[in-house]
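One chain comes next, on its own, written as structure tokens: the form predicted alone.
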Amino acid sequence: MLDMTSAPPALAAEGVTHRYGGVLALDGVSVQIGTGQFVSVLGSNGAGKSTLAMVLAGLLAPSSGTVRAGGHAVASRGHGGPIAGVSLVPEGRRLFGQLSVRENLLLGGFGAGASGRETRRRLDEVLASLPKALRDDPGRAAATLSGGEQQMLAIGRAIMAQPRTLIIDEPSMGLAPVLINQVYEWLSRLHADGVTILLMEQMATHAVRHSDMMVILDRGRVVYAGSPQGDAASAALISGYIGEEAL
């Protein structure tokens, strides 16, 4: 079993600030996902978390800052590029609606550049992992899916890769409850197999329940990093730009 206390994390930055133009979305944001964690970032529209999300995926590279992966340095300003072992869902899902189920599928584990033998083997334990109407018509279009079955997909999709590391950009998003739910109890049973989860969230109440550390961000700073249960945690969330699902 890995000791969690020794590893280094998973995923840092350390004082990354990102800007779009004259726009700043990050502003030195220093935090760590430590190996095996489960972590959310939680904050309302705006925050940054998508942007966060974009820069330790190496997607985007920080204006400023560095960003670390198992200890080392993999982006800095003006510099990045995918991060080895750590695959993002992107914020809307961003599936090939035209490609089938098993095609987007396909996709996920040639774009992370497996074998084409090592990418048919997890295809068959991906689609066994999904739901029944997506693992008994893979060659259904993804644009005839509900949003909870994308949702899935999409998932399904960034874990062909293999990842050490699975960063999922608001996952409730505008889901059913229920559908919320299943979500949510696959990322259990993916972090339960030893994948590091970090998701970004403006819906707390799930998000809180599942993870082992919570993240908050206003307006792109830092301003909770620490255990979801708690006084201090529990007036963070209360603090006014979560909203009504963190109550």
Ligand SMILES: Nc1ncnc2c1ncn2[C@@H]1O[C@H](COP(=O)(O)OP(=O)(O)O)[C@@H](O)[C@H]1O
Second form
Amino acid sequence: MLDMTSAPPALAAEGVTHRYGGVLALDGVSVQIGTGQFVSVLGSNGAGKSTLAMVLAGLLAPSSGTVRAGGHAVASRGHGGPIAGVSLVPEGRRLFGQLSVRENLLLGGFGAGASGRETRRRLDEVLASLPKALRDDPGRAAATLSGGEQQMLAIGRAIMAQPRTLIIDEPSMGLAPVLINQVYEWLSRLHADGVTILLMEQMATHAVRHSDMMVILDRGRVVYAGSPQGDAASAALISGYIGEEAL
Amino acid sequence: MGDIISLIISGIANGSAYALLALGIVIIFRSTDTVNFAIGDTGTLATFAALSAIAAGVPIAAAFFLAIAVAGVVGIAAERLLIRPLGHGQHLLFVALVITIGLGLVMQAGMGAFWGNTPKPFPPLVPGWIQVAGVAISLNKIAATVFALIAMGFVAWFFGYMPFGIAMRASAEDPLAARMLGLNTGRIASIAWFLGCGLAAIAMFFLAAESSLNPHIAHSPLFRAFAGVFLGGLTSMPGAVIGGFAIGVLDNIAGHYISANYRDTIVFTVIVVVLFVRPAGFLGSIRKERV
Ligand SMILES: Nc1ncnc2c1ncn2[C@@H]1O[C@H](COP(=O)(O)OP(=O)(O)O)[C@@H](O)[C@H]1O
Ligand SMILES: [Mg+2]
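Alternative state: the form predicted together with the ligand, after the form predicted alone:
Complete assembly follows, chain above in first position.
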């Protein structure tokens, strides 16, 4: 376990509120993602998970409140890219369907400012962690991949940036259980390698099993933050109508 | 038979200018969702700048590259100052279109005020004529064709292999996802406008040497370039190039066998028929695929 008292959290939201026009998506959310932790944010559809993911990645300026990365307040940046050292695997993967597997990966490195040589080195490394179908034919257009392959490629593209923190939004969406296992195995390996993981999920089962900490969002508010195990956690999951199958 | 071959050869030579303009239109459209009607006038403006430079003693070859640079910079400025502030959204497509039409008209008026409306002779990059398959073709046209092919090869290589070119394709497909990776979509837009308008400058430089230079010289070639773009599909770069060359040939054949007076009518009749059969053009896709 890392000493959480001395190191500033990898990411923190302080009183973050966000409105889309009249819709209140986040309502005074404060969370801390400790360096090296695996944190799950659970909530049903519309709870505000994706909005929180975008805000914590630095891709969406909240209506009010502060985001801190490594203890420093994040200012809105010029071209609006992610916070340095943070990568987001967005909801729905958002791969470039007309680009090849290889090109999708390459852009993960290029977007993070890696040199051409460094990008090619990482590309070999990341390709090696991908399912065989992708490794064998990296020239295939991403649109032709299966859902599981696309999710793995989306994670691969994000880690091409060599992030210290990986935010991943509903990776299990639309995947068969065996593929969900593959995705979580990879996240565990990344976590073991020292990457801070922030996971947004509707399905509690896997998330609870892998997390150090669990946050439950309900209609934009944090209704639980703490251990993913125990009676309090179970009660919070039930009242949030999340993942009864976990219990 | 010899007739048709010579018509095709000179048609291809004419078509290289349309192909360059068409490619420029597609590059800008794909990366910033803007149909740039000022692209031809931007090329004309850059050619006027080259003419002034030549008059001041700059060698023609240097003036050629100067024209590319001037058009590119004007393109970047137009995108930054007029298009980008509009933001994103469906109806803005139309607003941007009207803005570029207006910009083109303002440029034509400005060029007329500054350089005058009377046609000015413009020197070819390479003077002289040669015989190709029994047809006399100006070396200027040959040079235009060669430069068009080189430029197209460069564009294919840039978009196929260079990270920046790949990033431009990605940004065209999903700008938000591109931004999420940290790709600088603003810089991508600038490079697209530089490239697109630079290609237009090459086209107008050669066209000016074919006839002469005046502020309204882009009108008819732009018309044909758009025809080529629609023929090839608004989203396809190879389609635009092939479409541009096809229009050059079609235009030549129609002018020879039917009537030079009805060239435009005939060219557009054929395009309407093609679009009736294939609304997305030969190589384009109507909607960008979403996965
Ligand atoms: N771009 C948007 N415009 C308007 N409302 C939005 C937008 N994105 C999300 N919302 C609304 O904000 C709330 C939270 O959405 P979201 O963050 O996507 O939740 P989750 O990811 O947990 O499903 C929902 O009520 C949703 O309808
Ligand atoms: Mg969501």
